[in-house]
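This document starts with one chain, in the form predicted alone, laid out as structure tokens.
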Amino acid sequence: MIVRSLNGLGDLLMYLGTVLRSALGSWRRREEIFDKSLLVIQQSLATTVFAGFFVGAIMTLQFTLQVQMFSALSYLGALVTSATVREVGPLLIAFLLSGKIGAFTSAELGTMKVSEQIDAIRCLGSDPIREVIVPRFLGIIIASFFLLSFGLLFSFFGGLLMATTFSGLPWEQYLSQIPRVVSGFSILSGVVKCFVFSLVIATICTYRGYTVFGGAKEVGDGVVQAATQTMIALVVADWFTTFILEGLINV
């Protein structure tokens, strides 16, 4: 099982390298990339806003119970914003996007593969990686990065609203301590994680769809594998980026 997992990881990395090489000259197809990005945003914006808002609200509820024990309610906004931007927000929102974007893209590419549309593109002398995969790959990265960042913004408003209604904390006091705790590095950490998570989602969901063989059953299996593997990869990527970023700040 370990050998099979390592072989699968090697195939995935080789696929990523091929896609990145093909992507270097693909910006002349920016209209198609823009269309794919816009499609993903239209499909997932409402979900992202809803999820981001409630992530901030839930974090406020949880932290309120803790800070009240130490009479430190004035630090509620700083703690919620820091935890949401650096860790919880990007990961939870990425989970939702991986299920929505990943499932759709894997199913779409898998259907194209089993119906021999991708083989037809190859027979016509075109590269299916460049023609089919790269626009979706770049579109998912751009759209997911935007959606993750937008979701974090709404998580802030969710936390602020819950603090004023549930915790009884004036909004001025909620905002007052944020600059002392949420540094530029905290925001950079959130931005980096948004980009890394976008890359993970785009890579795995397109890979699973592109490598499907068989029929409708295999397409379904590929979608399930894309969802589960993306979630596992997101957790690993979250640990890895946190480890690297914390190491940089402590140098």
Contents of the next structure:
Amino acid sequence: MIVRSLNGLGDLLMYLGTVLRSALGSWRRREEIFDKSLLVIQQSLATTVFAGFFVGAIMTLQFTLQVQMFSALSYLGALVTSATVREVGPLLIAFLLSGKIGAFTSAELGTMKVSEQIDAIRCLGSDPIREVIVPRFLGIIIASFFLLSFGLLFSFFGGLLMATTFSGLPWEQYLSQIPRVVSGFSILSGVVKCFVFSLVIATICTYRGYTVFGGAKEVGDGVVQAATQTMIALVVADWFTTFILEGLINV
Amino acid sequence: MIAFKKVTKSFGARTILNELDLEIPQGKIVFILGMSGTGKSVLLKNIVGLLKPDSGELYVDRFPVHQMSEHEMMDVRKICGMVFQQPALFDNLNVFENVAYGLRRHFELSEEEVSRRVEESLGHVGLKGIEAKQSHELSYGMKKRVSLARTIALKPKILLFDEPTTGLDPISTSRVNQLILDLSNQLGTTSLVVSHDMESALKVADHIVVLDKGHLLTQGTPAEMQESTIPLIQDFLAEVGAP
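Could the form predicted in complex with its partner chain be shown next, to go alongside the form predicted alone?
Every chain and every other molecule in the complex is listed next, the one we just looked at coming first.
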């Protein structure tokens, strides 16, 4: 089990290396990459905005109960924004994107694999990694990064709206304490996580689709594996990124 | 010429090709027959390097395929076109772009030349005038013929067909068989056809090879096959009502 998992991880890293090498020369395919990014954004923007908004709103609800116990309601905005930007927002929105973008991509690539389109590309003189994987891989990274950032922005608005309507905190007070807690480093931390999570989603979902072997059942298995492995990898990546970033701030 | 020398290919514990020795003569139409799972498609995929033999030697023309890298295989794939079991058309491209795909990647041709060869290839399969259609607008039989046009557009010396007539109506089957004959007669193309279709094999093949459990069971001309007393061959012949 452990050996098989390590073998799988090794294969995944080798795949990532191959994709990154191929991606280096992908500037001439920028229009296709832009199109893929745009497609992913169009497919997921509404869901991400919706989810982001409610993440902020839920966080406000939860923190309201806590800070009221200590008569520290004026810190609500700072706490909600800090927790959302640094931790909860990127992770929850990445989960959502892994289900939406990741499942779509792994199913699409898996179907191309079992219907012999990938083999046909090789036989017709091209490299499927360069032709098929790289545009999707970079498209997902660019789009996920944009969507995660956009989701975080809306989580801020969700938190603000909930604070003014439910918690009874004027918006000026909600905003006033944010600069004290949410530093440039907090925002950088959120941005770095958005990038890392985008990379995780793009890598696992394209890999799972590309390595499907068999028929329709195996495509289904590949999609399920992509979804579950991406979520586990996101949690691990979150812990690892936090560990590194907190380490940096303490240096 | 294509030569298999003690080629073995396994997937996990399952051996598909088992020390296979086989020579495919140049310029001939060779049908590979056998039950499902006997390694017919695996044999074709080894020739174009989509799969690699676990052991043994495999030569295509002058190329030692068994020891060539993916990059080096591009030279083999220029002379060796494969028509897949499934149409394998690219969903996001129309018919013209599908047929032009290999032409643009394997060769440096002008757009006029690409258009001419796309039109010519679609003409060969009886599908002129559908260049602008998307693949989802085509029937399964039409997709298979477009797939065939995409391969023959490259004018390969060797054509590999993986069950080219499966799912086709009798008229389309007859057209594909005639096309295989024409390409062989006019261009001297070597055609290797994996099939269950004994009727087509008896009509079209110069030579028939029968595989069983990854081994070469027997081979010969269609006339020799009709005289065979091997039970599997007799079963195939009985299916088409041949004596």
